[in-house]
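In the form predicted alone, a lone chain appears below as C-alpha cells.
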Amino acid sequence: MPGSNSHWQEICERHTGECCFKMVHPTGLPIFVCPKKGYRSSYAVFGTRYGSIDTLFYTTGDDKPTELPAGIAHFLEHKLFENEDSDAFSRYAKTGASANAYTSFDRTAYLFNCTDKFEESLHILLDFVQTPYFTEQTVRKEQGIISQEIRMGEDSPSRRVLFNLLRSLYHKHPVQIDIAGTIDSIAQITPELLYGCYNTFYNPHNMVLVVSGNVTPEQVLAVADKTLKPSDFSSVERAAIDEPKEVVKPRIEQNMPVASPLFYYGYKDYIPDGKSYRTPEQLVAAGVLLEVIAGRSSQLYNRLMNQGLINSSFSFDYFDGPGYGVWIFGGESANPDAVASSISDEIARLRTDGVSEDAFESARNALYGKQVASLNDVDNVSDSLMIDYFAGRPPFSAVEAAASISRQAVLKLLDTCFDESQASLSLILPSGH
C-alpha cells in the first residue's frame, strides 16, 4: 500500500476486487500501478498517444494543422531504441528483462517483462524513451531497414487482406494506410521532423506509464522521481477527418501465392465527429453481438462449418479509434462470397427475429469470463489500462460493463450498425485464380 504522504488514488473494480493505484507525477505523467500479490513477474508499458493515424494535428496556438508523412510514428519508435553510445536492448540484456515496442493506429508503446531487477529495467525504459538521438546517417540507415519491412508487408497475404479492406472502406481517414507508411512517405523523414514529432507527442502530459505484477507503487515512484524529466505543458489535438459515410468500393481483390482464398468481410462503423472512441458499454455490446452472430455456438458458425465454407481460421472482431470503427469477419474459404452473403443474411435474420435471452446470456457470460480471466495476465492488465486511459475510459471498465450489459444495448447496436451500403469484401486469391 502507498505511504500516507503519497498522492496515490486507489481504484477498484467492484465485481472482482481488482485494484490499481493512480497518480499524476509532478512532471505531468499519469502513472498506474497494479500490484499482483503472489506473482513473480512484473510488466511495464510506457505509452504515448501517438500512432500511425496522427499525420494531421494541431498544437497549442496553431491556426492550421501540421501535416506529416505516413509512417513517421513507427519510424520514431524504431529510432528511440538507439542513442549516441548504445542501444536499449544491450542495456536490458544486463538486467535479464524481455523488452519490445509497437506502434498501432492510435498509440506507440514501449514495454518490458521481468522477474528480477525491476527497478533497473524501469530506469532503462524511462531513460531511453526520454533520450532521442537522430542524425542524417542513422535516419538514412533506418529508411533502408523500414523500406525492407514495408516490402515484406506487401508480400504478406494476411497483412494485405486487412489493409486492402481498410482501403476499400475509407476514403480519407489515415487508418487505411499501413502503419509502417510507404517507401515514398518514409523517404521524406528527416532528423528535424523526428525531433519535432518527438517534442510534440512525447510530452509527459500526452503519455502514460502503467506497471503491474510483483511491484509496489513506492518502487515505481522512486524510479520515476529519479528518471523523469520535467517538461512544459503543451497540448496536441488530432484533426478531425471529414470521412464520408459510404465505402470506397464494395469489393477489392488481389492475387498472391496462397493455397486457399483469404477474406475479410467488413462493415464500416460511421463516427460522425471523426474523433470519438466507443464507450465501454458499446465495446462490450459489440463483443456480445459478434459472439451471437458468429460465435462457436451460433447457428451461422455451425452452418458454415457443416457446409465446409469455413475452417478453424474463421474469426471476427470489432476495433475502433478516433474517427474509425470496423466490424470484421475473416479467414480462409473456397467460396468467400457465399460466406459474406451468409453473414449478411444472418444479421438480417437477427434484426427480424431478435436475439433470444438465452443467446444473449450465453454470449455475455462467455465475454465476462474472458474479461475476468484476463486480469490474471500482467501484460494484459497493463496494456488494457493504457488503452483505456488513452480512449478516455475508466480502469477495468470492460469488466464492469460485461457484468452489467443489457440485451437492449446489444439490440441497439444491431439496429444501428451493419449497414449493407457500408460493407466491403476483401479477397486474397491464389495466383492465376
Given for the second form:
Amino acid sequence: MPGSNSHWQEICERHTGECCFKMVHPTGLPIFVCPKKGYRSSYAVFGTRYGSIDTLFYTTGDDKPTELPAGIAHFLEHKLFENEDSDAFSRYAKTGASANAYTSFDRTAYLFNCTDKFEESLHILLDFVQTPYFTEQTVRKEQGIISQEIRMGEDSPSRRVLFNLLRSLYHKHPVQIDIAGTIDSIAQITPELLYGCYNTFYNPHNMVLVVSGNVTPEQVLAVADKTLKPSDFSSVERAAIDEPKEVVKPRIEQNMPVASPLFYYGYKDYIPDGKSYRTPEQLVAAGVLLEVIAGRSSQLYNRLMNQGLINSSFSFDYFDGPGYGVWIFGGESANPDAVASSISDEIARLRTDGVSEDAFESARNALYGKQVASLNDVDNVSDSLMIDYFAGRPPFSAVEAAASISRQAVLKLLDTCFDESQASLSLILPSGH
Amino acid sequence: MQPVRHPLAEGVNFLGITDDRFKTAQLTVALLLPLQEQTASSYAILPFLLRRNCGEYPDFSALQRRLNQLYGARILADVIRIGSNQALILTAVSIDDRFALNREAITQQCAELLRSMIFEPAFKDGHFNDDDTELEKRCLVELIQSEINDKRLYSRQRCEQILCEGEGYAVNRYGTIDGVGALTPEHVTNAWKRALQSAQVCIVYQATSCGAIADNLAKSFAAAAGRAPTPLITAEKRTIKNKREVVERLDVNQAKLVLGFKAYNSAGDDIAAMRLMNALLGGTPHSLLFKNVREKLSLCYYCSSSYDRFGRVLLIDSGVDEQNAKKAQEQIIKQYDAVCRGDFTDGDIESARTSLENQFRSIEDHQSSLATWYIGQSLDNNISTPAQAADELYSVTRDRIVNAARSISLEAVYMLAAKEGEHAGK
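Let's compare: the form predicted alone is above, so bring in the form predicted in complex with its partner chain.
The next block holds the full complex; its first chain is the one shown before.
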C-alpha cells in the first residue's frame, strides 16, 4: 500500500477486482498506477491532451485562436525523441525497455514496456519528454523521414478509405486531416513553431502518466519526485468547431491497386457543443447497438455473408473525440452500394420492429466480456486509463456500464443517430494492376 | 515452472498452463502438416469451415448467439506458416468463470465447443455441406486476393517466394486462388479426415484449472481412425544460388525494397546467436539499420530486419523513394558487411541482448503470445520457456554473432515500385 505521506486514492472495479491508485503530483501531473499481481512486465505511458486535431486553440488571455500547420503534433512527437546530446532510443537501449510513441486525433503518447530496470526507464521517459530540443538541421532531417511515413500512408488503402470517409463527413472539424499532415504542411514546420506547441501543450496540467503491471505507486512516485519539473499552470482550450450536422458529400471514391473494392460506410455523430466526448454508458450502448445491427449473430451479417456481399474483413466500430463521433461499417465487397443500402434498411427495420430482449441481452453479455477481457494486458490497461482520463471518464467505468446498461439507453441511440443526411460511403476501387 | 507436454495420442501433445492472473481462458489447437502446393488449399479452408459447420450449432447465427451469451466468447480460425509447414489453428477465448455476472461455468463449455467443432462437424450425406463450403471458398479466395492491399507485407511475401522458390516455405499458407476454387465438399471432407489422421497436433490450454478438456481431447484423437502422424519438415536441403533481382511495378507512391538472405542446412542452427545478430543489425530502434539508414541518412521511415528461425530466412525491408533505393541498398549492405567483419561495439551487443531479453520476458504476460510461443516449438524436440530463451542469450559471444551473420547469404532483392513515368521523384 502507498505510504501515509502520499495522497493516493484507490479506485476499484467491483466485478473484476481490478484496482488502480490515483494522485495529482505537486507539479500538477495526474498519475495513475495499476499494480498487476504476478505480472513480470510494466507498461508506462506519458501522454498529453494534444493531437492532430489541435491546429486551432486558445491559450490563457487569447482572444484570437492560434492556427498551426497540419501534422505538427505528430512531427513534435518524432522530434522529442532527440535531445541535445543523445536520443531516447539510445538511452532505452541500456535498460532494454521497448519504447515507442504515437499521435492520434486527440492525444500524443510516449510509452515503454519493460521487465527490468523500471525506475531507470521511467526516468528516461519523464526526462526526455520534458527536454525539448529542436534546430533547423534536426527539423530538416525529420522532414525526410516523415515524408516517407506520409508516402507509406498514401499507399495504404485501409488508411485512405478511413481518411476519405472523414473528409466526406466533416466540413470544418480537423479530424478530417491526416494525422501526419501532408508533405507541404510539414514543410512549413520550424523549430519556433515546435517550441510554441511544446510550451502550450506539454504542461503537466495538460498531461497524464499511467503505469500498470509489475509496479507499485511508491516506485512511480519516487521517480516522479526526482524527475518532474515544476511548471506554472497555464490553460489551453480547444476551439469549439461550428460543424454542421450534415455531411460534405454522400460518396467519395479513389482508385488504388487493390483486389476488390474496400469500403467504409459511416454515419456522422452530431456533438452539439462541438467539443465533448460520449459518456461511458453511451459508449457501451453504442457497442451493444452495433452488435445488434451487424454482429455475427445478426440477421444483417448473415444475410450479407450468404449473399456474397461481405467477407471475413467486415467490421464495425464507433469512435469519438472532442467534437466528433463516427459510426463505421467497413470491409471488402464486390458491391459496396448494396451493403450500405442493406445497413441503412436494417437500421430502419430495427427502429420499426424494436430490439428484442434476447438480442439486447446477448449483445450486452458480449460487450461485458469484451470489457473484462481488455483488462488482461498491461498495455491495454494503461492506454485505456489514459484515454478515459482525457475523455473525463472514470477508470474502468466501461466494465460497470456494460454490466448495468439498459435497453432504453441503446434504443435512445438508435432513435437519435443514423440520419441519412449524416451518412457517407467511402470507396477504394481497383485501379487495375 | 517448466511446462511439460503431455502426449494425448500419437503425435498429439497437450500443454496445460494453470494461471489465475488473466481474466480469460484460452484453448488453442494447432494441426501441423507439411506445406505443399497440392494440399495447401484443401487444408487451409478447414479451420474456417469447421468453425462455420459445427455439429452442435449448424446455423452460424445460432452459434454466434450462443457465443455472445457466453460473454462474447470467441472462436478464432487461422492458418500460419511454421518453416515449411502449415499450422491450422482454432482458438477459443472466453472470460474466466470468476467474472461471469451469474457465475456460469463458461470456460469448460467453450473448450468443449471447440473440441466438438474439430471432431463433429455438421455433415450432410457424409460431407461438409455445399453452401458452407462455397461460402468459405469465396472468403478464402478473397483473403488471398487481398494480400496485395498491404504493400509492405505483399513485398515481403514476394521476396520470400523468389528467395525460397521450390521450397514449402514459398507456398502461400492459404493455398492458391485456383486451388481453393477447385475444392469440392468431398475434397474438403477428405482433407479433414487426412488432417486428423496425419497432423502433428499441439494443444495449449491456459486457464485457472485445466478441467476435463485434456481427457476429452485424448478420447477424440484416440477415436480418429488410422492415425499415423506425418513427420514435419524441419530443414530444407539448400544449395547456394545466384542472387536474383526482381522489380515489379504498380500504381504506388513509395517503393518497397526487400533484401532476402538464406541460411544453409545446419548454418543458422545457432538460434540465440542469430537472434542477437538480427537485433543488432536491424531488429530494434537502436540497431545499425535504424541508426544509419533512417536517422543519419533520413532515407526512410522504416528499415528493419527480421529472422524467421523456422525458415532460416532473414529479410531486411524499407520503404523509400525509388530514386533513393540504390543508396538505401548500398547502405543496408554496408551495415550487414560491418556485422560480418565484427565491426560493432560491445555496447551494441549489450543493447541487443537487453532488448531481446525484455521481449522474451514479456511474453508470459500475454496469453496469445505465449500460445504462439509454444506452438512455434512444435518442430523442436524439447520445449523452452521464454525465460530460458532469454537466459541463453547470455552465453553468446561476439564470434558467434559474426559467424551467424556470415552463415546467411543475400540471394534475392525485390522491389515494388511505381509504374514507369508515374510518381517518380514526386
